[in-house]
Every structure is written in structure tokens, then in C-alpha cells.
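Given as C-alpha cells, the chain that follows is alone and in the form predicted alone.
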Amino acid sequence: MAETGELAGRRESALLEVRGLRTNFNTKHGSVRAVDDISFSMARGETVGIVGESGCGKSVTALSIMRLISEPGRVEGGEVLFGGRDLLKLSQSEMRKIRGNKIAMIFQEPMTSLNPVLTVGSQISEVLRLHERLNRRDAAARAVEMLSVVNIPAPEKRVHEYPHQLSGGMRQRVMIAMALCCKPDVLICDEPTTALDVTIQAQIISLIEDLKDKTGAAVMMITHDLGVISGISDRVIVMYSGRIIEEGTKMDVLTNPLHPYTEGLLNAIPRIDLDCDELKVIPGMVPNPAFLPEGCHFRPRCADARGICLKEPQPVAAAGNTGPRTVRCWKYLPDWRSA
């Protein structure tokens, strides 16, 4: 695929760049690829939304970048470039200095991510003492300050409470406070609004956006909620079966989807301005990665599928009104017309 001047410029200014990332899991059916040749970049101050159904490889991509994949999983290849260094080649001790410090992650379920036998203040203090080298007293004071930053009421009291004493929204705010206390350059948010009511969801998204604007961090927002993506993202990456199938600016992808899967996701969103008796759905399910269909992985669910779709499509540059974009679909390759 020919690289446009805009794409090349983004690569040069990238804060984080992922090249050809591949992650496999060993199963009883053999080695299964959960992340298949993923490449993208993030610039400082940019929010990149990664969207797709459950099982598309979004969270595994984030965990691979953070070097948190454990057996039976394994990062098989590719590069994750940050500050001129390939994170996949660093030692564990070198990676620990970056993880939680320069690159932080807000995990999907705070109740299982926070330690239930430690107060939330001690957990935030631990991060500060490890990366900022603060003494116990200064770290405790900073923990109170961080709870205040994420709008937790009565932070002097909450800092001494345990995770089970807090609501879901407050636990998520604690996770955000932990992630931001070292002022990371890259913030990875893995479904940060899952299981929260819509009011709290809006507060969490607004909080992440405000803190990003203040710190200039790059944000990776992983979600299946296109409403969240439309509200916070600058650029959108659509994943399916471990691959990026469409990428472009938020405006281009959400208003003019090119891939049939992206179009299906958008059509499945309920709309108050349309009179319909039932919700539109994408037929079928995301395929088991151990038994992927031949050629295009979306082919069995696609109404536009043709014989040529039995071959694996490659990403191609596509026209965008507000920026460069790519799509992985035979419809945008010359052979489609003669198929």
C-alpha cells in the first residue's frame, strides 16, 4: 500500500508506534492468533478509538503493548516503538520502569484490578513511591490530591477506604487516579465505562478528556460503544478477528463507513429519529479464532461477499474527506469489479 504524505508525517511525529504486532495463544486446537499483524501510531494529544465486538482482539492488543500477556499467550512478532525504543525487546526491569509511569492503563473491571485488602490510598501511594521515589508521607498527601483531581468527594476520607466500600464509578475514578499520578505520555483505557450507568459514563469520559487536555497525553480508548467513540476520539480503528479492517478520522469513519462490518456496527445503533419495529443486527457471530473462515474473516456474515472474498484482502488506501484512511476489503480493490 502506498503511504501518503500525511501518513508518513504521522509516523515521523508518532509518540507510540505499533508495527506488525502478532500475538498467539496456545490452545488444544494449536496456536491461535488473537492479534494478526496490527500496525498503527498515536501522536501526542491524540485520542485513538479502537472499536469492535467482544473477541476482536482489542484488549489483547493493549495488553501486548503493555507486555502483560502471560502464558498460554505470547507476543510472536512485531515492534512497539516508544521514545525510539522497542518495548518488546526491553528486559522486564526496564519495562517495569515504563509501565505505569510513561505508559499507563485503566483496566476494564476496577473491582478485580484493585487489591481488595489494601486501601485505595495505599495503592496510589505505592505507584508514586515506586516511580516518583516519594517518601511515605509525600506519597500519601499526593494520593489525596489525585483523588481530588478525579472528583472523588471527601478525598481525605476516601483515601483510607477499601475498594469494596466504593461505588463502581468511584472505583473507576481510583483507577484513573492511579494511571495519571505519574503523568504518563500514553494512557490506555480498556472499556473504562463498562457496567456504569450512563450518567457516570459521561462523567468518566469527560474526566479522561479534561485530563488529556491538561497533560497532553495520547489516549487509546478501547470500547465496543460507538457513542463513546464519537464523543472522545480523533481517529477510529475498527478491529475484527484480530485485524484492523478500517482506520480513519472519526468524522470519515462514522459518517461514511467503508467496510461492511463498520457499516453494520453503525446500523445496529438505535436511533430515536427513525421509525423501525426492530433493531438491525449483524447476522452470525465473531468467528472462533481457532477456526477462522478462509479469506476475509467477515465473509460468512457479509451481504456483499463474492467468490473473490475467499482470498485474503490486504489493506488499501481510501479517500477521506478529513484525513487519510485505510480499509481491508475486496470492494475497494480493482479485482472486485471482475469477480
Second form
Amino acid sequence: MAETGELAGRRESALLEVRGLRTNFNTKHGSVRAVDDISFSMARGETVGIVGESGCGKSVTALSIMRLISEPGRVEGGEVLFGGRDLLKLSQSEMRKIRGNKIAMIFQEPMTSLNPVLTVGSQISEVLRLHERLNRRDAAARAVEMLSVVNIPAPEKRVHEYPHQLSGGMRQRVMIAMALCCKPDVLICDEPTTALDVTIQAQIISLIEDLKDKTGAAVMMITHDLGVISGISDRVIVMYSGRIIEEGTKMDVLTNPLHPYTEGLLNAIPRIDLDCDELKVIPGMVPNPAFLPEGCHFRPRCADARGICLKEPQPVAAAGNTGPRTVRCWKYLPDWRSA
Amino acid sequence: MATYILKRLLQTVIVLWGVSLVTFVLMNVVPGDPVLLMLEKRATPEAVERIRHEMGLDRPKTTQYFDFVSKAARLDLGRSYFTKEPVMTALTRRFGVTLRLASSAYAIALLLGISAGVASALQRGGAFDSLVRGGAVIGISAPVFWVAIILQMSFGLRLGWFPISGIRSDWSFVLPAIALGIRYMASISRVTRTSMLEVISQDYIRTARAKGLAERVVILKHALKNALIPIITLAGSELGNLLAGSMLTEWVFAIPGIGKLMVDSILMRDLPMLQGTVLYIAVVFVLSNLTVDISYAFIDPRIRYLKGD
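Moving from the form predicted alone, what structure would you give for the form predicted in complex with the partner chain?
Everything in the complex follows now, all chains and molecules, and the chain you saw is the first one.
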């Protein structure tokens, strides 16, 4: 993989580094590659946005890092380096000490991600009792404290309530409290605002931002919403059908997209300040992961595609205005002009 | 919560009143005059009239019904035509035996059924899963009297491990309890498996794993408690069945419980006794359903708040 000296330098100080991650799902059509050779890193205190359409492998990447992929899925290769160790090689019991403690995760569906038959207090204190070895009373007290940290009013009352008694936004706050109670180094947010109202979305995003600043955690923000990305991220990773196709600082990627797909995504955002009759769309559909096109996966939908795109493009470093960036497209490779 | 229980209790009273009415009507429409049955053909018409008057059977049906209800409310269900023993005394005595049999069968069914169901769900598609599912089909389809006879022949006669009839010791309950429990065990294991499979694919199970909880805690605390709700419905209705419907088992193993009492009363046309056993079965059913509903509320907070305060 082509890397600039600057990129390599940053990787050394990385808190979490993913190298060549591959996750497959065994289906009746054979082995389907949901995540294909993904590499990226996150530094302490950094927010990395992972953006892409449904089914592009964002969530599978997150679950692979947590080693929560269940049958018929399987992490087939790669490394997830965290604290000098490869998480993919840890035993189950070592991995359990990391989950919810060093690396925590917030899920998309606050309605179904909390256990309906346990009080929110017990679901929070459970984590504290497990990882911080607190006794029942201290853990309960900390649970109340955590609820007030995530701005839930009357926390001492709410702590005894069940998930069905809380609104969606409240439940997501509980999830955040649960994820942050052991002060994790990495917080993975898998579409935390998708299921919420727009006003609540903004509150949740600013809450995550705020708590990130307080705890110094690195945040991986998975979303299909470029608005969320522009609000919170330092860096952006764009995924398309299992691969990273572009990576760079938020400023670079959002103002000067290199990959035709990123460009299409940004053009598809309706703008109130421009007069247009029709919404712009990217023609075609996301390919079925069981039947991926040869070469570049975006080729069938790409206006710029040429014969060379039938071969697989490799990531290439490109010039960024505000930081290092890479793109995975033949347009930025020397062979393009001769193709 | 209290309102919920109170409401359910009130419903129970109404159901029991309905049951008493149906029982009374049924007993009055069955063919055969109880007095003639008691006295047989030798009695003079005067004697029949006298007895009929003594038993209050010449009064209007409504008076008889209210008399029956008010006595039943005071737990007086009359006396057996033949042994002259108060029906209530017989029921109480027999109930102890049935309770022992039913609770042993119930314990076997719940313990083995739930553990087999959970294990089979966790190893979905594996050898153990196939074994449990195959066993469950056999267990559900095999008629209880057939299972009972097979058990008597193999473990009683051939191996001589357990007594095959009567109740001489605790060992006498082993074969009947297995015979009675086996189909409940089978259906409980199936329901547990299905319910567990549904629950373990839920988002909150993934959340529990993401917290770093051990798989044992994820399954026993987070999954099983959610999976229990359909199991309790089934187990509750089966508790009623076990306490009421062990007629065949009790008959085959000659165990003097309620079921055998009922069969005997039918064969001898002992109407007060039969009426008593029918009423007993109805009460057992209603009460076990009530217990189930109340235990739901304890397990699932959503029901507690939905129907309750």
C-alpha cells in the first residue's frame, strides 16, 4: 500500500490501527466479502467519520474490531492493533476485558438495544461492576451520576425505570452513559442518530462531542449522514461496497472530493441556496456483495470509467490542503492518461 | 401492580361462578336419576320419594343451584353416594397424592425441558440440537399410556429398578412422574428453543456482548429472562394440566390421586364426587392461569405498567 512519510509517521502514534481487515459472510451464493482489505488508524482524541451507503461494510467493520461478528460472518484476515496487541489474536476472555471497558460501542437502534426486562440503572451498573469491580451500592451510585452526565433529568428516579418508559433520545443517552462509564479509549458510534428526530440528533451529536472532549476518547462515527460527519469529524473515511475509497481530513474530502463516488454523494445533497429542479442522484445501485463487478466496484455507476477500471485500483496518496489523504481510483494513478 | 392483581382476582371470581353454573347444569342433564342409582331397582316408589326429599332433589332447580353454590362456597360439596365420605375430604386426601406426582413431573419437565431447549438453541444445527428436536417430536406424539406401559415394562419388570403400581414409597413416583412429565418436557424444550433463538438475535444481546459480559451472563441474565415469557405461558397452562389431567397416568400406575378418583366416580356414577372433581379441575385451571398472569407482571415490566397502575 502506498504511503507517504507523513502518514506512516502518524500511524506510529495511533491508538487503534486496522490493517488489511477482511470479513466474509458465508451465504448460499458462497463466501461474500463484506469488508475487503480495510486499513486505517485513529489517534487519541480524534474523531473519524466513516461514511457510506447501507451495506457498504461500515457496521461490519465496527463489529469486526469489537469481534462481535456472529455466524455466518467471519473475520478472515488482517490485524486490529490496540495498545500494542492484535485484538484479533486475543482469547475470548482477554477480549471481554476490552469490550465495554477500553473500546465501547453505541448502536443504531436505541429502541431495541437496551434490554427490556432490566432497569436502565442495572444495565449501567452491570458494566461498572464487571470492569471496575465496584460493589452493588457504588455501582448504583455511579449509574445515577452517569445519567446526569448525559443530561437526563431526575437521574435518581430514572435509574429505576425500564427502557420502555424512556423516549428514543433518552434511551440513546442511556446507551452513551453505558458506553462511557468506564472511560473507554475508543468509542465506536454506529449510526447513533439515525433512528432519532432531527432536533434530538443534534443534541446527541453535541453530547458525544462534549463527552469526547472531556474524556479524551477517540471516536469512530459511523453514519450515512454527511451532515453528521461535517458536524463532528476530524477525518473522513468514505466506504463503498466493502472498501475504503477515499480518506482525508473533513475539509479536504467535503470541499474537494477526489473519488467520483464521493463527488456524487456530495452532489446528491439537496441545497437550499441553489436553484435546481431535480435532485441529483448517482445512477444505478450499490452492487450486491455476492456479485461484485470486476475491478473497481464503482465502475458500473461511474461516469468517468475507462477500460483500465476493469482492473482493481490500489489506494494512492494524494495532495491534501489540510492533511494527508488517499484515494482509490485509477484517475489518480499514472496509468490513467495512457488508458 | 396491586390494581392489576386485584383486577385479575375479580375476573377469577366471575369465571369460577360460571364454572359452578356449567357444572351444575351438566350434572342435572346427565342421564340417570341419582336416587335410583343409589337405591337400585329394589326400592319402593315411597322410599325413592323420601330419599329424594331428604336430598332436596324435589325442590326447584334454582333453589338447588343456590344451595349448591352457597355450600360450595363454604367448601361443602356433599357426600359420595357410595362411601358416604364428604367429597371435600376425599378431594383433599387425593389432592396430596396428585400434587406430589404433578410436582415431580413438573420439576422434571421444567428442569430438563428448559436446559435442553437453551442448549439446543445455542448449538443450533448441531448434533445436540437435532437430538433434542427429534426427542421432542417423539415426546410430544407418544401417548402417555403407551409411555407409561413402556416404562413399566422396561424399568419396572425387566430391570426391576422401580415399583410399577401403587404408592408404597417415594420410588413409586419415579416412573409415573417421568411418564407424565415427558411430553411437557418435550413441549417446553421446543418453546424454549424457539424463544431463545428469537431472543439471542436481538440487538440488546449484542449490546450485552459489547459490554464485555461473559457468554454465561449474556445467556442466563440477558437472554433467558426475556425468553421466559412464552415459557411461563406454556408452563402455567401445563401446571393446570398436570394437576388435573393425570387421569391416564394415575390409572395405569394405580395411583390414588384426583385423576383416578374422577375415573372411578365416572365408572360408578358417583355424581357428587364427579361434580367435586370437575369443580376441582376448573378451580385448579383458573388459579394456575392467575398465577401465570401475575408472574408475567413480575418478569416483564412492560405488562406491569401497561395493565397496572
